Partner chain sequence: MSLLELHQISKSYGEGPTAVRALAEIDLSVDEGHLVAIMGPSGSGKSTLLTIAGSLEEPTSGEVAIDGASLRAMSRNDKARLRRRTIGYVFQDFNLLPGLTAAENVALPLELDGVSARKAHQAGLAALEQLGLADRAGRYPDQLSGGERQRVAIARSVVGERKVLLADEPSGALDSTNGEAVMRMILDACKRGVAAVVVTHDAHLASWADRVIFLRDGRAVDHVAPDLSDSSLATPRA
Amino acid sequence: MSVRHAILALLSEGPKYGLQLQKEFESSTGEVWPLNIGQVYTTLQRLERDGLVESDEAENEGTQKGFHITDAGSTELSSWLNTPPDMTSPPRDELVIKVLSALRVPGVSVHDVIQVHRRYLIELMQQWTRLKEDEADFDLTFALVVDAELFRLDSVVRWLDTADGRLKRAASEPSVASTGPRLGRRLVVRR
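In the form predicted on its own, what does the structure of this chain look like on its own?
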């Protein structure tokens, strides 16, 4: 997650001070991602150093120092919003690494490892669904975060199911085992 760009987005609404940015960030993310106030000020210092925000110099002690986005900051924000993230390489996902590692550990059933994680993910999906249903004053930002999390968890469960099926087929057809091309090459997407 880019806290830097989220802060620029909040500042695009108008000038704000650090604590206000922290509260609005948490509110705008459905209060799912807490943000340390120290991280806010560190990010603001970097943004100011890079010329993406400017601060008004607080003259009195105790006065909040306000920040506003610059033209360069608006350009940076627009570029970030309109540039797809680089997803050409598979991420170093801990669950994928666990499944791949389980294949190599003597005496460990990779199918059991998959099922333990699958059950856990299903329980998480149920918890997120209950949170969504229990929310009396339904909040759009929270709903979007919950939907994203449910879709993400569902895709991981589907991957585990696919991996389990592939491993079972490979066990019955030994020639299919671990031969084939390596993924050491990066996928090149033409635009």
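Numbering follows the first chain given and starts at 1. Under this definition, the rigid core comprises the largest set of C-alpha atoms superposing within 1.5 Å between the forms. For clarity, every value in this text was computed on a predicted model and none was experimentally measured. Compared with the form predicted together with the partner chain:
- C-alpha superpositions between the two forms give a turn of 11 degrees for the smaller rigid part relative to the larger.
Switching conditions: you have the form predicted on its own, so give me the form predicted together with the partner chain.
A single chain, with no partners or molecules, comes next.
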């Protein structure tokens, strides 16, 4: 995730200190992603180098230095918010590769492999849902982050369910079952 742009977003509300940015970053992401104070200052230095933020001179030695966003920083922030992340090429997903590999390993039931992963994902979803049950009603940002994680995990479960059904049908229909080698070829082509 872009800590750089998240800091710009926080500074768009007004000038802030480094420690304040660290605390606000954590609360604005539902305290799901902890952020090291060192990373905050490194990021601020890079933003300042790129002309996207400016630091205010500390009034006295030992007091904290404040930062504010520049016009170039506001333009960069607006551009980032409205630019969709690159999702054109499928990620090389480890789980997908495990299921595809299981198809080729003699003596391995791909349905059992799918179930191992399905069980793990449901366990994780239970843990996220339990957090939501306890706290989410009182904390909007946390609820949004938990929802995002639940939908991400759910999409993987749906893929596993679909793969399970597709493989079952393929096993019962010889014409479809012959897709094994083709799946292999496609993988090679994509690499």
